[in-house]
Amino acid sequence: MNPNPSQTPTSEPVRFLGCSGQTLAFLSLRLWLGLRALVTGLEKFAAKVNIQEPLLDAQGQPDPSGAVVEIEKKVYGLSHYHAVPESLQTKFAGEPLLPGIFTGPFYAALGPILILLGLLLLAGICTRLSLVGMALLYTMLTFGLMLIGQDQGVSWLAIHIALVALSLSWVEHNRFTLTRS
């Protein structure tokens, strides 16, 4: 029973580690869009090779007849590095409004500028600006996919560049950062 009848109980919002609803929706957005961009950097980086392994008997033993098996193998490396593919690279070079001037340093900048921003972004290393260039970038992706007519690109993309945006709407309740900005 309330005591004091003409005052009406209040209620604080529910908080989960001592954070509002829109710092744990901000932080959600922050955490998808920097693994998001680390993941993409990083499979620049990635190929498939086949190596030869000896076959194994049925106690785990090298066959004794020397048998070798191929197998597909994921690895990463510099060597393996790829921008975009390479179907999509021939027709940017036949699109005059991207200039081999800049879509060769545009290639060789990716991976590194995606891993970067998503490193940025998941330690909370000035989030506004991790969160600019990466509305930057994204246009950029995306003007290029507009040229070439990927239209299913372009609107991941668009999801992407809307997130990103949202973000940078909340970015007033952002926490758990390394820096202020």
Contents of the next structure:
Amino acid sequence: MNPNPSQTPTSEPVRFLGCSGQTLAFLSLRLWLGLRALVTGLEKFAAKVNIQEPLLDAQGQPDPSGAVVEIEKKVYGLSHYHAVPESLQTKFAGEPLLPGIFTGPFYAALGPILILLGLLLLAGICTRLSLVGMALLYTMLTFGLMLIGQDQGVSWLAIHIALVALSLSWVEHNRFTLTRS
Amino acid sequence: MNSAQPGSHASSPLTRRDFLGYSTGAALTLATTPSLFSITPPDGAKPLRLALVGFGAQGRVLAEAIVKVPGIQVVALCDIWDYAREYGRRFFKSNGTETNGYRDLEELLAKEKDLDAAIVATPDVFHAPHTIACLQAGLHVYCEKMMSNTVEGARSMVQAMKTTGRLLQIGHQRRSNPRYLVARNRLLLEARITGRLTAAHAQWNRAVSEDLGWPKKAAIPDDVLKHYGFPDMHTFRNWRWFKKFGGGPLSDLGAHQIDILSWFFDRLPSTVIASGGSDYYKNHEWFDNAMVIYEYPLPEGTARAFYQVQTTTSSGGGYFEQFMGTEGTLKISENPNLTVIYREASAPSWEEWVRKNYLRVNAAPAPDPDAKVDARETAALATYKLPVVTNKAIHQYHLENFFQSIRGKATLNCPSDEAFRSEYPIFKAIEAVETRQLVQIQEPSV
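Now the other one: the form predicted together with its partner chain, given that the block above is the form predicted on its own.
Below is the whole assembly, all chains and molecules, this chain first.
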């Protein structure tokens, strides 16, 4: 019942799971950025390796020829860690503004930091700080690409930065978090 | 009698006069000296005791493969060249086996009484007499291809195999190679990826090379050479180029590949035309290049196969056998890098064969559309790999098949009767080169 029939009723915004549109928008961005960082970080520990297995016949038994086939499989492991493609590392190494004293630790930390930032965002831990950290990380990557003239990569990362900036502007609408910040 | 005793590696005086007829020459030997180290087969069976007859280039290739097979002991080595025998003795000693050295086969067979098998890798002309002598001595034999430099010689080997009841494997080693077995049995026969086969192309192109030399101090004395039928040391070292001893490039190189044509087509050709000649090397009897065209009467229609062997250029893609059909092409070589499978754009899906690991999609670069010069050009072929890997020396599989057959655990992949049938078209190709006429090919009688 309307307690004051003389006034025009105010239209309540439609909510989903009790969330406003801004909250849903922010959560969408948080989910996307979190997954993006997490998967990108994990993929830095991935490699395609050739595994040898017996060729099997229709009954699943080893082929009479004794043939062994080489099958390409994707695996994950610490030993497969690669921060950036070798071709990029070579180009970065030739840049005077990117001395090895900086790039070495950066390469070592890039994968783990991406995974950490992805997990923090997905879990809602220190969300604001995580977004700031993500913005810094993507900016550092962009800086390197700017130096070697990789304009396509710069544009690609610019989209990421824009999404992070949009998230920071809506961070007040954050919900479903493990920590309050 | 040869004065060399088992275990003696010194050059022995040549007193034998009756060696195996035409050949005595080459070298054979087997010895019974127990090996210093017991090489026990994995299943605990008794090691097989072998004689290696002929320790030239091919003998060494086989020796390299043999020493990698558990349960095999080369206890006797035969070669007319002291230098090769000593090299062989040291080779096997470094691999843990003492071998007895012999200059000729007859003595070896007389003294070595505990042998299971012989590996014959002498010049082609000696294959028949040496193989037959070993078979008649009760040994199983692995003999290098070509079986002989004459049809009659090859036929006599088949007859000896049948009369003695011993095993005779011919060294067409591709027949035991898992890559070739999968290509034939899985891709061609089961998956029929080529569709209707209409053509084949095989070749072996080699660059120009110098004739083989020898350390002058190690030259075989003239009287020894002549005793074994060689006019001089140059002929001994380069016997493949002389008609008395070998069959020329169509035999040396072509034998492997023409064998694959007949094996994959599963029949003999009906006709052959050919051209070849000695146009480059002036001191060789056999032609240095040859081009051959066979016709294979397949159930669905004739398929033509072009074979070329070049010993004056390595250009043109090296060595391979290529089977071309309406839906795809299988190009295979002992060199995995030269093996590739092509799929025609109109062919049915090959997804099933990729899933079964018969094929692997090749990450080939996309074709450049601007490179097309004629609107009627067929769409570019998709390429696939044969994912079978071979982790052993290429001859090892065939030798293992021989050894397993001796133990009753396998059947020969290339028994002499089948090899004779397959080699027969090579003799006919040589005939076509020499007569410059189309030659009809009938099923050979044994």
